[in-house]
Amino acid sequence: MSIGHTLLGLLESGPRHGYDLKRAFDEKFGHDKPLHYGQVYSTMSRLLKNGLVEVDGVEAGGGPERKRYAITEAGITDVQQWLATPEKPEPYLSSTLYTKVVLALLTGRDAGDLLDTQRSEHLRMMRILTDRKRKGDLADQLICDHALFHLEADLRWLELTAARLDKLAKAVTEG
């Protein structure tokens, strides 16, 4: 996820503070994953030197000045762009998992005990993802979604990869 483009979407409904963009974004994206305050103020530094956003104001409080920022037009266009460019579809050609099971079979080791070890955990994980599911709002729900396809895929291919492990040890030991 790109953090400068999301707060600087986040500023399109107005100027905020780093503190308040901290929280929006925590809120709308950051459930498993929250900001450090120091992300926050580094990216807004970034920004700003970049001209995508400006200072709307300074307050001062208790501690150091509040700056309140703003999106600038250059900022619009560039969340603008950010948005309609498409995302890179990732293959995953080159998975930790495959390594580790055709290491099992070089090795002598069970690539089976490792697959079914690793479909438990997937099994769990999805256990965990369908309950906040049920629990969660529209977004939450969304997320876990996107999370669960995913581990069904990676499931899918466990199960294919247990039914071909003989022909897959053949290969990879004879090659």
Second form
Amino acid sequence: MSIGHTLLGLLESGPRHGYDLKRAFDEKFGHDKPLHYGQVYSTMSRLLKNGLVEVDGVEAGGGPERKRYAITEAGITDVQQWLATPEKPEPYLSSTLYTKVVLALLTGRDAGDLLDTQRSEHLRMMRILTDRKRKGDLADQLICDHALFHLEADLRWLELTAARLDKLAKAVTEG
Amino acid sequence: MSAPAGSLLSAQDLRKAYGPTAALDGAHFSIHAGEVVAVMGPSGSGKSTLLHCLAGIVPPDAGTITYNGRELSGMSDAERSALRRSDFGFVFQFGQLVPELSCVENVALPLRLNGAKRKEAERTALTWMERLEVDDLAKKRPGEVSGGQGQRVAVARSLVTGPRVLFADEPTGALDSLNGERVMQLLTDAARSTNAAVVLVTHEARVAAYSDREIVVRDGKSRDMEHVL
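Mind pulling up the form predicted in complex with the partner chain next to the form predicted on its own we just looked at?
Then the entire complex follows, led off by the chain already shown.
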């Protein structure tokens, strides 16, 4: 995720201090990964240098952390461009799982076992997310759903691979 | 092998063939009261056959099934039928509600079949419909409600007799994600509140994520993933 664009976007609703920005970010997007103060200030100095934000005021006695930032016209345009540009779909072509399955087959190990164990681990994570979704608000539900759908995609791949193990074993040992 | 200690329902070394095809080929299973166990596996792996055997609907060719300390094979057909009515509840993918009856009459049906008076049965039915958030549909016929609502009515009906084991075979198979998840949430909440065990057959991981653990059935053999990791 682009932290710079996200912080810029948060500034669109009005000027904020660095600390406020961090708090707003963590609350809305940081669930498992809160921002470090260092990240906020290094990002803000970059945005400042590029003219995307300006200092709106400095509190008395303050170091850099007391600066209040406001978004500039150039910053608003930058956010607009970011939102309008589609994200590149990730093809996930270099899959560790695929590598493990092939290696298991090449070395005569039980690839079915490997897939079963992986499925179980995926489901364990899906249970944690499902539980969090049950207890959470709508924002939590949407974030968990995003993760759940990705895990589910992995699982569908695991099932399909499990069903094709014999063919794959033949292909990799003959190849 | 004997039944795992403390399990409410268990099966050892189940075998079942339909003609030359082995549907179950040495499957094991166990579930405790209050537990939700997902039975997963590809189509044709033997998941539904396992459920049917566990519920006493289909007799296995070999192996033992123990419910609450009693072997199912030692019971007569009549005893097994009585057990299904008194202790087991069922939810399937679709087509389970009687179209000529209203929703509340559908939910009350198992109680009526057990001899309860209509008023009393419908009062109990309504409390279950409230829990499944479909009490406002009481007077409607199944044909007048949506798929998700109908499935919640079916869940209410499966729980109305206070079963100790609920068998759910692809209960969300005919629903979209949002409705399916709502059904799973209400179903598992309701079952947990009554300490019922749920045997949940599904091929959907998002549905299985509502379980406490899963077993995987492949080529008629089962694998309890709890004992793998």
